[in-house]
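Take a look at this single chain, the form predicted alone, given in structure tokens.
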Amino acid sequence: MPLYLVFTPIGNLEDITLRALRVLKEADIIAAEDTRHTRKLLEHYQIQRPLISLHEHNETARIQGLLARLTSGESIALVSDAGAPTISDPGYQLVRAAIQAGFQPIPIPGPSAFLAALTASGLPTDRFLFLGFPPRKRKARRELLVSLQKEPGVLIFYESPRRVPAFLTDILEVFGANRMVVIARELTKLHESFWRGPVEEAVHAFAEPPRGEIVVLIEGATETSLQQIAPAVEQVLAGLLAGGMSVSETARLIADITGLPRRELYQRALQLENPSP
């Protein structure tokens, strides 16, 4: 029997498809990231089906039991707390295991926070790169941003509200002051809002952590924005050195990512590590 991947509302409970409701009503069991959260959705639509938890801490242990259910002829609906299963949410391991066992998972499309944010952002939609949550540690986060400096597509991230100020500061220092960003907050909910402007202004606007679920969109690189990178590269050099990376490792990493001459980067990194008295 099928493994259904059911998209669920990201806020407004009315944002669910008729097909999703039918599948949830007919499934033999619903595997949910948080059964308490999913039960509210089911109660709203008067759906009574067995629930089992499947989250990041128990997914591996649950897989064999769920595969056995599929083999015995039961159907399973996989849901996360909001949006698409496996997208910054549990379910990837189960999907892979099901495919390897000969089952073809069936997607039941619906709400998606990053697509909703992109369509209403006002940024180009012909090319984009969804990157989920950025690394929590500053060094890894900056290294990721540096690697994306020349990406022409819109960059889309989810981020914890309390880390938004630090993330915006990193974007400013790596991409320069004028790169446009959009902060989408509480999508489809009562206090939904969009903030649009240069990242330098965003740093001031979000000096204090915002509330709610956050999607951060960053304008893709243009010829003009690439010309503004040089000062930011130096800041990244200093940051990597301060984080404990050696001069040679720092120069090699930045050269590989940006295409700038490694020798020049090495000399500047050396100067930053050993400033003249």
The other form holds:
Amino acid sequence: MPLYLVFTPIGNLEDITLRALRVLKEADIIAAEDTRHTRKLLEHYQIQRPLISLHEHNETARIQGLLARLTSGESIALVSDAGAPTISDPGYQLVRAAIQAGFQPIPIPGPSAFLAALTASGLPTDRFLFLGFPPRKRKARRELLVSLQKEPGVLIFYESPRRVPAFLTDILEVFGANRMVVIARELTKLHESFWRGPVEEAVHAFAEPPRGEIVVLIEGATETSLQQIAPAVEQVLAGLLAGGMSVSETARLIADITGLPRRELYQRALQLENPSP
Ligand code: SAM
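So that was the form predicted alone. Now I'd like the form predicted together with S-adenosylmethionine (SAM), please.
Whole complex next, starting from this chain.
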């Protein structure tokens, strides 16, 4: 019998499909990231089914038991606390194991925060990259951003509100002041809001951590943004010039390393050498 992947609301309890409700009502068992959380949803829709927990700390241990249930003909509905199971949530290992055991999981589509955020962001929707939560350590986070500097698609991240100020600062330093960002907050809830503007302004607007749940969207690289020199590169330029390297040598070296246009780097290095009064 099937393993259903049931999408659940990301805030507003009305965001659940008729099919999702039927599948939950008919499932032999519901595997939930947090059974207390899911019980509230089930109570709201007067659904009474047995629940079993499946979260990041017990997913591996649960797999054999759940596969045995599928083999014996039971149906399982997998849900997470919000949105799509397996998307920055548990379930991927179970999906893999089910496929390997010959059970094709059946998605029961519904809300997911990153798609809701993208559709209303005003950023291009034809090409995007969803990256889940960025690394918590600053070095790893910046390395990830550096690897994405030339990505033309919209970059979509989940981030905890208290880490939003530091994340925006990293985006500013790696991508430069003018990259557009959209901060989608509390989607489908009472205080839903969208902030949009250049990252330089976002750093000021979110100097204090915002409240609620957050999706951060970053405009993809454009021809113009690729020509812009990020503050981190400027620092290296200034450092090399201060160390005695000539303007043209500095521009050539940084162009070779970063792929930025040598002419722009040369102009900027000249300005740094001879700041206008
Ligand atoms: N599986 C979920 C999905 O499909 O969107 C994501 C789960 S992940 C553990 C939780 C993160 O998703 C939050 O920290 C936030 O970044 C984002 N998120 C979830 N609900 C949201 C909402 N209502 N508004 C904005 N962001 C939300």
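Only the largest set of C-alpha atoms that superpose within 1.5 Å between the two forms is called the rigid core. Residue numbers count along the first chain shown, from 1. Quick caveat: nothing in here was measured; it's all calculated off a predicted structure.
- After superposition on the rigid core, displacement of the C-alpha of Pro209 between the two forms stays below 2 Å.
- With the core held fixed, the Cα of Leu51 is displaced between the two forms by less than 2 Å.
- In the core-superposed comparison between the two forms, the C-alpha atom of Thr38 has shifted by less than 2 angstroms.
- The two forms, fitted on their core, place the C-alpha of Ala242 18.2 Å apart, compared between the two forms.
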